[in-house]
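Just one chain follows, in the form predicted alone, and it is written as structure tokens.
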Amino acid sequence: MNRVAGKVAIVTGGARGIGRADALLLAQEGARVVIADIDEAGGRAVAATAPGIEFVAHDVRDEPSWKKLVADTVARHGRLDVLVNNAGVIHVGDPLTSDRSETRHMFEVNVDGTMLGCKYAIPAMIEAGGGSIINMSSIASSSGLYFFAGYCASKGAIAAYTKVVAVYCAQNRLNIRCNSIHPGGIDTPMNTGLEKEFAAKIAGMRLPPNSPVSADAPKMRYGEPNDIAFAVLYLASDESKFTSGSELYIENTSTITAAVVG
């Protein structure tokens, strides 16, 4: 208990999934937890559900929004401890078949909003004596899950920028640790939300004979939001003190699962 005592903590999407779970680990870790979020019900209700814990709605692809967030934290808290990028979206598309304005969106979300995050977040937490961000990647940022071609190459940047962000606060000897957390398939309401999209696409995608994907991929095996609020928790607290630039799989050995290729 009290991992994370005293800790301010901005979580981004936190009104569902793996968001939602770590704005409740920290919580209860004793950490004030502000989520921030497009999603105002959901928001509200998760902030309703622990002390500790309060909802501001929060657009991460939007610069004036970063920075209101950021500078009503510290207004309000007096300090920035820990920044969680969760925020993402996906959609379904292989190399050829890849929507330009859904790669747009998960970039402007996904990218874009984890830049905009780690910029507000690093003069607050210079200010603050140090800190810790956490972005979220994902394991399609190497394993070359080619049915999401666009989201790949998103959560690619992310585990690439992370590391510049970590050697920055390094060399610069700001006292703020960065790194990536790359989940494999969880049970969260975005990816079971893919089923539909994933089959209305399928029949427009090359797939070679005997593929393992399907119209049901996404039911592929799933771990719980918990899994990766535990990791969330760690890097967040001081035990982790000594980790930065670092990427975090948890995965169930989907990485390294081998593949036939004929």
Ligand SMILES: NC(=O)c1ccc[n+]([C@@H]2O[C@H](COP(=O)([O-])OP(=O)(O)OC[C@H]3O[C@@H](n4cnc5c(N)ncnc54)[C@H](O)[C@@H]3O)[C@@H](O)[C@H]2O)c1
Contents of the next structure:
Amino acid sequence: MNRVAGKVAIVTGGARGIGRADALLLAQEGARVVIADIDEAGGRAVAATAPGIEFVAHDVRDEPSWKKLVADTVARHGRLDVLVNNAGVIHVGDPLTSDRSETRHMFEVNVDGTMLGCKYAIPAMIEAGGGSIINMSSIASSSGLYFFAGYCASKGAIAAYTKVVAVYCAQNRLNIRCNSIHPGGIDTPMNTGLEKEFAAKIAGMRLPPNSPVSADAPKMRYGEPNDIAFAVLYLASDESKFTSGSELYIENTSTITAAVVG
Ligand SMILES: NC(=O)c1ccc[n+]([C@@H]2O[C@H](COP(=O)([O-])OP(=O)(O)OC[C@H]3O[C@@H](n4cnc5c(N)ncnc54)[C@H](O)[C@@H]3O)[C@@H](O)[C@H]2O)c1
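Structure of the form predicted together with the ligand, please, following the form predicted alone?
Okay, now the whole complex, with that chain kicking things off.
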């Protein structure tokens, strides 16, 4: 209990899925949590379930909205200690079939959203005397999952940018840490939606027989949102005070299992 007592945290994309679990666990461990999401009904429902959580309508692509979100959080709660850049979107497409507008959507939410979050959180954390930024990447950042071509590129960008922010903060002695979390498949609405998108696009894609998304591939074992939330809790807490610039993979061996190719 109370592993993040007294801390003030913003969790983007906290209306459902992994972000919802992050918000609930941080609040349970003593933080005041602001969920920032475009899903107003979902966000308000999560806020209503736990004291210490509030909801703010926020699109992570919108720079003025970031400015206001951080300023209002500091005005209401006096400080900002933790930012979880969790909001993310995914689309299906291989290197030949990726749709440009879908790719742009992923880069705007996943990459621009994360960069803007860092830009506005860092000054507030300097005022607070330090802080922790947690960026939600994916195993896709380093796994060549070619059927998620643009998504992989966006998650790789998040991993790279995390290191930029970590070194910037360390070199300037800001006492702000920045780490990325790389989940494997987690049971959330994102994956439910993906199944429909695959069904619509699969005929146009090159999927070899050994592809993990071929019709005859074994069903994947998903993790639970809380498997990621416990990593968020560690990185948000002072227990991780010597950890910055790291990539924390939570994925039960999928990235180190050799595939038979060729
Ligand atoms: N579920 C997985 O298997 C998995 C694996 C690896 C990484 N991730 C990453 O974890 C994060 C959370 O994924 P999830 O599975 O919970 O997804 P989800 O789709 O269930 O939830 C995503 C949340 O982000 C919000 N969101 C989307 N666009 C937004 C925007 N422009 N501004 C603000 N909020 C916005 C949605 O409203 C939703 O509440 C994402 O960054 C995702 O890429 C998920």
